[in-house]
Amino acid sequence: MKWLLVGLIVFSTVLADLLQSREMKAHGEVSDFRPQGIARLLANLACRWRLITAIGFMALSFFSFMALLSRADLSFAVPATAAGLVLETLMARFYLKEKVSRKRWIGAGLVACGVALLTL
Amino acid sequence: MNAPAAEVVPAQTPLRGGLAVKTRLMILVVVLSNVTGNLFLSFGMKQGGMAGGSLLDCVLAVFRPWVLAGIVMLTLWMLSRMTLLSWADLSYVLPVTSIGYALSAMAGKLFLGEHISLLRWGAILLIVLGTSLVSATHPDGASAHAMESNR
């Protein structure tokens, strides 16, 4: 059950992040941080259905994370769900067509190793 | 005397030796809201105990004060992260904000009495190393590459 929840969390997080990143790039750089600017931003974002889908996946990931927290330590739950980091970097490279430099690959690898080690 | 042509500097061009203030500030908000959000949530979920642990029980747990505080922080986390993603690559945001994992583990030790073994300290060191390596790259890899080839 514990690992089933971890799988569900990773799957929904990867999907949510990819959709979010794509939609936010399509929206363009956020630069107005005054209250009315933020209100306008939220109104704009609410009309993007892919972003709403992404938030749905985040909610799924969030509630499975809460279920996991109720039966495992925070120091198990948080690192276990980070398993998707390398997967997400791969998807960022091939699906979002980001330029992932060697430094970034090594960095993502180090973080993923560290996160995996945290669960021991 | 001719005024120099207005220099076109993209907002996120890193200054020598550092990132744009906006990026740094947003990373700080993303990381802190994530760590405190997870901490509050974990505390709230353990406090009441969970009879069945079903998905429904989790939804009902939303009404506990600590869980609610956690949700507020995690909402702030989601919005600030989306804002950061509007100009920074996903492959930059992910490892850089992962420093939160190390901080979460330390918060677990400090506030929830969880144990950190020597191995876990090594893990935290690896995460810090990876994070600092990625934060040395440009948040927008494609535009950094374009700028370099224009030089």
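Please read all numbers here as calculations on a predicted model, not as lab measurements. So that the term is clear: the rigid core is the largest set of C-alpha atoms that superpose within 1.5 Å between two forms. Numbering follows the first chain given and starts at 1. Compared with the form predicted on its own:
Gly56 shows a C-alpha shift below 2 Å between the two forms [criterion: core-superposed Cα displacement of 2 Å]. Comparing the forms between the two forms on their rigid core, the Cα displacement of Leu90 stays under 2 Å.
Fitting the two forms on the rigid core leaves the C-alpha of Leu19 displaced by under 2 angstroms between the two forms.
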Contents of the next structure:
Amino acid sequence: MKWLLVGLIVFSTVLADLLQSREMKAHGEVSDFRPQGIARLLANLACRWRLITAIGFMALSFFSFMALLSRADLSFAVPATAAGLVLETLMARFYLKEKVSRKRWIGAGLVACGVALLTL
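Would you generate the structure of this protein in the form predicted on its own, following the form predicted in complex with its partner chain above?
Just the single chain follows, nothing else.
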């Protein structure tokens, strides 16, 4: 059961981050910080389905993490859910078309090895 929760946390976190990143890139930089500009920004963001879906996935990740902590120790839960870093690195490179440095690939590989050690 705890590995199912880990998978749910990892996938919902990755999806939330991807959707949020896509929306931030689509929206662009915020330049109007007057009250009317902020109100217009909030109204615009409230209509963005990717952002709303990302918030839903963040909530799912949070509540799944709380459920995992009720079943497993923190010393297991935090390292196990770090597997999201590996998936986020892959998705940043192939889905978002970002340039990923060699250091980031090495770091993601080390995290993957650490998560693999948890399964032993």
